[in-house]
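Single chain ahead, by itself, as structure tokens, in the form predicted on its own.
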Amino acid sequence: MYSFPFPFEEGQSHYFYKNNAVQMKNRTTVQITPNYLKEMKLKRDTIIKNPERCFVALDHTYEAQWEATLYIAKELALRYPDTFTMTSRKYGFTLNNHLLKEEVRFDYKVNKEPLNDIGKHVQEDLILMFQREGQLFLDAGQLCFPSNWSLAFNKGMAFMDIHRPVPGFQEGQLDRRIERFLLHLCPGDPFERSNWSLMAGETLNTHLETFPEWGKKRYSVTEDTVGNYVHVRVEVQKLHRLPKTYTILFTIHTHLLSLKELSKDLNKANQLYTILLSLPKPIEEYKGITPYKSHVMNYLEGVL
């Protein structure tokens, strides 16, 4: 049964920035939710409209793409046998997607962008991080539902440089500690973490390049609309070390829930309220909450 992944730890009453990755209990990579058909249409439409924005891959990444593709396809068939079936062949496999009523061939070296192809069957964004010279680099990925960042801009960039704009990321050498943790990930021992923000509207594909389109929604929130219009946006991020290429497969599943729906659970509403009270101004601005935070706080006060 699907349940919204509330991002805060039990008993947490204030904001703090840390590496909140924990070992996965069920060791999954992807999840099918009731929004599958809607989100797959949106994902594919986004890819068609802006392919260069949604997929990048440097020349050396093919083997890792293929390994990640096999990894995801096998899990889909294993975890969702009524939805996906997989038939292996000598140089590839066939994936039957019964929800989309599609049969798709995947052939080694024939599919030029295998990560992009398998990504059209899962709700997650898919990122491959490559390790060299003691660092991690984003060298391939399919990204359709980013939280205000650009895959095209970050292509080939080091992990530390990608996260440099995040407030507090370098305090106490947190950036180095997180990268060190990622560098020591082992095959068969996956981790997961969550990242959260608030979102004006229900836009999933908040590419940095389209900020003028969705950014202005932050200024259209009112006392009357805040409950239905503002959403808690949670990214469930999963980290798997692939055994053959030793690449890190980083999957990001984005979930949205309106304040009105969240507030049906008063404990969760109260926890969100207290955490927003403690949110440092730089984080508040980085997450884009500042223009409508007062409306959110007033709404939560009204339901508590």
Second form
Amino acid sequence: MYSFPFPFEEGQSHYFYKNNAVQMKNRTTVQITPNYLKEMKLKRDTIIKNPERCFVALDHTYEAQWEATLYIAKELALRYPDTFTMTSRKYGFTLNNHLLKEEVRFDYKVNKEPLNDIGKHVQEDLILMFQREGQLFLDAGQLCFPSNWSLAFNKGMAFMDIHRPVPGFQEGQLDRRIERFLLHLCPGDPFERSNWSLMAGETLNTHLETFPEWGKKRYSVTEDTVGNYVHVRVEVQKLHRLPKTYTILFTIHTHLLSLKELSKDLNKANQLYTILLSLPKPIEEYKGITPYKSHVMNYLEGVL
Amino acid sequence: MKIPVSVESVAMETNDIKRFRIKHRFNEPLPEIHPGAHILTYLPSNEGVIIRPYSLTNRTTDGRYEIAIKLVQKSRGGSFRWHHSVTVGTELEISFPKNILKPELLGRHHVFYAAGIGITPFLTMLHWCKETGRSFELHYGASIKEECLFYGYLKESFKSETRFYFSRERRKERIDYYCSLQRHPIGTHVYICGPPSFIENIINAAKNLGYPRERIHFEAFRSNQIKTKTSPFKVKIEKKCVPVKEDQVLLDVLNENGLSIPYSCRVGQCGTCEITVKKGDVLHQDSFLTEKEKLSFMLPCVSRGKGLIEIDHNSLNLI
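Give me the form predicted in complex with the partner chain now, not the form predicted on its own.
All chains and molecules follow, beginning with the one already shown.
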């Protein structure tokens, strides 16, 4: 049964600057939700239209891409046996996707971008981070549903540099601590965290490159449309250390829920309201909430 | 997560070193490994479970792990048990493979310095270098040939890349670190494993020669301080002294006493609950703090005090 991953901890009433990763109990990388078919179509359309925006890989990432691909395919076949079947072959495997009615061959000799190929069967964005000289670098990834960032721009960039724009991230050396936490990740011991924001509209593929198209929606929210139009955007992020290449596989599953839907649960509406009240201004601006925040607050007050 | 395994074979490697081959208890292949990996072994005994880290010397193509264990003369714990009570069929548990030493993916040249049993984490790394066509060399010091672990194997598999140094053979030799380190090209990564003084000497020589810190990799013989039994202690916060019972977690006790220390992983890995220690001895159990940081900080989700510890209330990383 699917339920929206509400991002706040029980009793939480403030926005925290902290590493909120927790050990994952079920040790999964991906999740199939009722939106699967719709999102797979959007993902594939986005890739066809702008492939350079959606996939990057440096040369040395090939082996790790294969490891990640196998890791995900095995999980799909094991956890969703009615939906996916995997058959080993001499130079790879065949994946049968019964939802999409597709049979896909993954061949070590043919597939040059295996991460991009397996990514077309899961709703998650898939990022691979490599450890070099004590730092982490984004050297490969498939990204179709980003929350206002650019994979093409971040290709090959260090973790610390990628996160430099996040307000408060350097306070108390939080950035170094989180990097160190990631460097300590061990195989068989994955972690997960969630990240949240609000967004005007219901667009999953909000690349930085298309900001002019979707960013202006922030200014079109009105008192009448806010409930249906503004969405809580939650990224469920999972971090796995792959045992063979020791690469970090970082999967991001983005979930959207309208304020109206969320407000059916008054406790949740109340908690969102409380946290928004104390949200530091720089974070609010970074998340792009400022232009329509008053409408959201008025709406939630009305509900409560 | 632990993996149930059993011992498939035991072989005497040298006079005091035994090699064990381990298989999954349900015959599944064990996870693939990254070069330089080690595992924690959880060996049941009458005095409770003995937890010890050992480097994997090999993962066979059919998914078995191999470890080599030297009998430590004074040992009454790990190596003694392994040598005297473990036989084919012995059942135990192991952790997932993990790495402290990792080969640098884009390194231009890889140089390994090993002393004695310190060779163990390098075997898989040497193999990886060879298999992927990387440039590498091994400098390996031991007392005599008969005590030299994997002598025959190394001589056969990495003949042109290996240089042996025997300190008690007729022709006595020791590794001349300075001389050796000086010859490596820029972009070289060095990897060191052996007794503490061996590691320290090579690190110092490398630093003096201007090697960047990130290109010096080492793995100390891991201490056996992994505790499963806990003892009660006391913690002083401002003027209050609070007991922590053996089954209580310091983090919880502190938070129950009015502090609100943020936390996340609760397994000593994320660093969120870090606190500053003013006085007292700490039994560190985390895998997050550096040795230097352990002098003034602790992670109360896993680490404990000895006797009485005092924490700095003002420094709490409160939000």
